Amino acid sequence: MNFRVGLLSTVAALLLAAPVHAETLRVGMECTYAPFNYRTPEGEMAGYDVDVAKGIAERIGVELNYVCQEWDGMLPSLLANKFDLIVASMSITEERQQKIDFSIPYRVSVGRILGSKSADLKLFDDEGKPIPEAFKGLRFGVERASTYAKWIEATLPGAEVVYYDGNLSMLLDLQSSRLDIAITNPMKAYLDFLSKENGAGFEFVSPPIDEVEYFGPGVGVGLRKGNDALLERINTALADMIKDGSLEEYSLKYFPFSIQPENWKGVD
């Protein structure tokens, strides 16, 4: 056999035998937002958002690399191509949709205010509308750059707002009376605070706040505009996960109630 022909045949055989590498997508998450996305003591990613991301990846045939990013830099980092997707409990809002695209919702997006049981606060009227005067003199904690912050700024412009980089420090300040009230995700508040000993003296002091203008129709996967084919693949995967019960199964690993939009029953 001609040496050159033999060499080419060998190279071709090696190429055919080489493993085909799956497409890899970089996923932006806070990595500190338990039980939605966080690192275990062993360094593994876990949480509801992580389960959703893995479910999507399995269905569309991709591998995932996780990129940890502080919340207020999430959108700029996606736009700067530091990762391909946001799967970080980000609410679908009109303002954000001007910058990026979103998948169909994979969980609800609501807020609820926490306060001391002994304070006997009446912050909302019988129709569920906030009473601006009732918030005067109250130190109101909220995570910066969040939909909750947008809601406060638009609805209660005179409130004394204290901004935080995360829920943990905010809830610690609420517990130690450095705050009077705080607004956050009711699912997380229930699991991390109200259901535990250190939250025994606190309660929800508002109804669920779900104004679509601020909170959108739910939480979705975010991606840069112009990736229509990828968006369609993700939406198809999520639709399958709703139909086969996977999303509900994921939610019941972490919460004693479903957090899918059509099944939301709230936390009383």
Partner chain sequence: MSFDISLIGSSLPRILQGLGLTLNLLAVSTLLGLMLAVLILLMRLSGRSWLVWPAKAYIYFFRGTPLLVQLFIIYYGLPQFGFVRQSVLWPLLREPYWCSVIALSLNTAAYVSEILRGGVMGVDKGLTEAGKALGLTRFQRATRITAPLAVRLALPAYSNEIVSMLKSTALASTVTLMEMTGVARTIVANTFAPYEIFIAATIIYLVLVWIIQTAFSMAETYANRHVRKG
Contents of the next structure:
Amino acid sequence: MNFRVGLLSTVAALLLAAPVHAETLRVGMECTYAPFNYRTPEGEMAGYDVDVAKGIAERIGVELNYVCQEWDGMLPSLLANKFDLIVASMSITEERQQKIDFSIPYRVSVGRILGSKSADLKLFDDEGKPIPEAFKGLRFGVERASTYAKWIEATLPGAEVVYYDGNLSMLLDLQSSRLDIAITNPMKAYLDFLSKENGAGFEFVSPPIDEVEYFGPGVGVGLRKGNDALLERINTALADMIKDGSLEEYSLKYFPFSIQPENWKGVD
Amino acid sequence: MSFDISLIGSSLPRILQGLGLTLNLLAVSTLLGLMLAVLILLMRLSGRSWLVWPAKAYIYFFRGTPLLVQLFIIYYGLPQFGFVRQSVLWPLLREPYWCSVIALSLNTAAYVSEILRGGVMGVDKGLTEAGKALGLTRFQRATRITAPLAVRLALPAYSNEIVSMLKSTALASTVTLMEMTGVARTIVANTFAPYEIFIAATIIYLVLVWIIQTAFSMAETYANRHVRKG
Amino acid sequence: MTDIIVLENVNKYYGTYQALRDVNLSIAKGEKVVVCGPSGSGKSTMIRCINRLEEHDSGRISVNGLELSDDEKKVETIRREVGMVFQSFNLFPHMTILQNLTLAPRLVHGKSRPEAEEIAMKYLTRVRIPDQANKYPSQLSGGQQQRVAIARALCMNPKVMLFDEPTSALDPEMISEVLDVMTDLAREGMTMICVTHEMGFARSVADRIVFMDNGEIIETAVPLDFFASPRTERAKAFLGQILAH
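Now show me the form predicted together with the partner chain, since the one above was the form predicted on its own.
Below is the whole assembly, all chains and molecules, this chain first.
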């Protein structure tokens, strides 16, 4: 993690309202959440979130400074002014909106449940609704305080939930059979797990879960309240990126399908 | 950044839901660790090199590496091996609780065996000689003279180790356990209010440390009643 | 006349330093022997070899007919016959005076607590401090502690008592109370080997004086002869030094 910020960028952040040539925005992300935000072996920042951040920066004319931050400290760190923007695949929710502002969505937000192929689980009925009894006795992994966690707590109050700080440790526990099922981002699960040797014995055991009530309208850029001018500039840039096909283009770099809000098809 | 002091009060009862697990981890690990520590101490003091060297290596390893790394090796490392998952130990190693207890016990055993050894070394050699001169056997000298005096000498350092163990139980939160820190981190992730919640957790830890320290200082006073002039 | 302790050609080394050189000494039952000599002369090492707090490297040591060897059981048997009093008392600090005295009789002789306590009180009375029985060692003066240490050794009903500079750690005003107890003990016929610089005590109590220097026994004589006309220059020099004080 790197909380160190040069004097120049601090000054620049203070001068946000009046754009100058050297304006720099600090962007918080996990840096370990491939393919959305991560470091390449060469040490370069890459991923869908990074591309979106770069696209915005280009359009509003700022420099970017990446700050790596663990997920459960993401929001407090933004509030503590450790960085200026969250571009970290953070879903827009009402609860989060009480603390910070979000841009318009730049990606869809859904969850899917992973389970062992051999367990032959039937957890959802034909209409795609979860069957609470079917979850009884199953250890259910989820990232702490994620939208998935909110959905489980509201929908399946009796589930035996195990909370994780990161996706990696959760998938390791699924693999070692400490967990029976785990809910996560299907795009990530597909790229990092199901399509790899480690995930060979596993499959999605649920349809895409995307109830707006929990998952919100999608993933947005987060920023501290009271920065309406900056928010406006970011929203304009994003709208432009949706219109000119940039988001579509970024999607296809990482997935065989589009993940921008206008074109969600899901993965199977 | 707003600071909501009422959040400290309202989060206390929720964090206290993790108190049972925190104390459970502390008690079970301390007890298992103490038993293991005595075994390692006996190996170390045996004077036989095939017992001394494994004991020394054990102490070196567990004092020389971070507890968090030890915990991760046990929790994430071991299941990588198929035979571990097939073994009779798997039902134990599958549980984050037992992984935490094992890591904490193995770690504290290394420290406690050194603390106890310090105690044994501190016992006046003349007292053991007096025991020999009276015809006491090696076992009688160890149990009646060396051990009780070594324990008295080791008590202050041992109480520090218990306090340190209490703090170490927080690491169990990294392997999904919902002890006090695990609960606190979950509340933080939901409320985005790290200061208030962690201050609440800090208060509870400080109260526990105060209780432990007071109990040990009472025990020390009792154990050292013989040195008071009267 | 039976010799209760026999040392024959005993040698002892600490690394390359030779602490005892060909020591030969026989002590008869009931005999009181005072061992003296300059510091570092091997006096303490010699008596510590008798109950095997130190191991000798060659020669033979036998006590009451048993020869000392690596056999731990045999060593324990011999130690039960031999009481020892140390310079620094070595009372067990975590036990009361009574517990100090009853520990070995209970553990080694299998005596019941009342039996052991009765014996303990008998010897505490003999050393004139029965009223201190329930105190801890740290609550007693040095002289009292050393008398307790003597009583503790006596509780094991030993055949021989070894004293290793029993008054050297005491304040001057406490020396006589300890020497008085030792003198009483000598009168009762106890076999005693005593390393001490207390020449007055040696003169009045000892049957024989053993003078050591540099790990060797230089001279053995009855006190009258030793003090009046030491045969060796080294003994003369030592006496000159010690009596000048």
